[in-house]
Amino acid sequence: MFSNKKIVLVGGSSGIGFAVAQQAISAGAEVVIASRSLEKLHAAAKQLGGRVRVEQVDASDEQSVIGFFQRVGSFDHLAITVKPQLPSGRFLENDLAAVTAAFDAKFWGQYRLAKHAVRHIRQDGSIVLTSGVASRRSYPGYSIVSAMNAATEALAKAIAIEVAPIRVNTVCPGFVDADRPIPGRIEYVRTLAPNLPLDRLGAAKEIAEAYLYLFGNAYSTGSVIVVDGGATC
């Protein structure tokens, strides 16, 4: 399906981004995985094998982002799955420096990457941003997470109009198991979202399928795909 396509995954060394890389390679794509840590990138590339290349980028640094895309050259699809350390304190107790840094990493990081990717994306290409279910239903202690996720979805809709025919979409994951399952995580999630119809957390590979769909569907733009196991029902 993606033979002769180049797909760039920022945040591709772990979690959902790594799962997207696995599926894209299986579908025949040439894949570039990128993050701040070269050590993690090389470890991920060793596991992925196939047509994978690693590139270092710091999404908080505009010059790093510009240089990254210059090295990558022309490509077809970009997915951004960066996940900074997210503060989960109560609104009145949050440290402003911590929440500002988190917002900068997730929202402005995606903004910078999308902005400087556009000139390198081939015809019929796309950008897929990542939000999260707190954009739709917030939870105690998740005020900044709700704000950055909602802002991400609004950004994608706005720039989809401006950069067409390049398509811009968002994947909105629910609660996902970490690479290494954390003891007690499902119980913690139930305290936040007691309505889990499927009674489990999602797997990264299940979320990754949404990115592949958005890469391939030439009539999807400005869309948000929610993959949350019914948590926001």
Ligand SMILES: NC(=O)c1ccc[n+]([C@@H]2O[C@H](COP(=O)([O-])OP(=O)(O)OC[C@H]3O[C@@H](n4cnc5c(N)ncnc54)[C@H](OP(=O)(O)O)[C@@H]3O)[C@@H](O)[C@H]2O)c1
Given for the second form:
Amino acid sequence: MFSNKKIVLVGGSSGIGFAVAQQAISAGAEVVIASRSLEKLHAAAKQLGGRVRVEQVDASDEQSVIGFFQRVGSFDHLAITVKPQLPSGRFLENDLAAVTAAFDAKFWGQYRLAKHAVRHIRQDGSIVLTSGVASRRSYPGYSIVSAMNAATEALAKAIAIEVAPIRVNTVCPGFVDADRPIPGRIEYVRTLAPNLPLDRLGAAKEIAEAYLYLFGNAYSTGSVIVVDGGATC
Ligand SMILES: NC(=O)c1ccc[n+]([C@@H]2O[C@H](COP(=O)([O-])OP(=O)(O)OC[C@H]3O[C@@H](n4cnc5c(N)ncnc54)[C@H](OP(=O)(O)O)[C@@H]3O)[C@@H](O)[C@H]2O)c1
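Given the form predicted alone above, what does the protein look like in the form predicted together with the ligand?
The next block holds the full complex; its first chain is the one shown before.
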């Protein structure tokens, strides 16, 4: 389905982005995975095999983002799955420098990447941003996560009308199992989201399927696909 397509995945060295890379390669795409750590990227590329290229980029640094897209050249689809260090703590206790840095990496990181990607994306291509269920439900200690995810969804809808026919969509994941499962995580998630109908964490590959759908569906723009096991029911 994606043969002759070049797909760029910023955050593609682990988690959801890595699962998107696996599925894009299986669907015939040429894939570029990018993040800050070359060591992580090379390890991921070794696991991926196939048509994969690695590129270093820091979403927090505009010059790094500009240089990155110049090296990548023209391409078809971009997915951004950058995850910052998330400060844990309630609103009144949070350290402002830590929450500002997290917001900068995730929200402004996606803003910078989308802005500088547009001129390199082919006219029938697309951008997929990543939010998360805290955009639509409040959890104690997650105020900054709620704010950055809601801002991400609003940004995607706003730029979709400006950069058309390039399409811009968002995937909103629920609680996902990490590459190395974290002991006690499902118990913790049950305290946050007691009404979790499927009563399990999502798999990165289940979230990744939504990115592939959005790359391929030529009539989707400004959309948000929520893949959350019912966490927001
Ligand atoms: N996992 C969940 O339960 C969950 C739930 C809801 C939403 N989400 C969202 O889904 C997305 C992916 O999450 P994940 O759990 O799959 O993340 P992950 O496994 O931690 O991967 C994050 C990726 O982002 C890269 N990255 C981090 N900071 C970066 C920066 N400044 N510039 C460039 N790359 C950077 C990392 O590589 P380097 O360290 O090499 O830079 C890595 O490739 C995130 O937006 C997250 O907020 C996740």
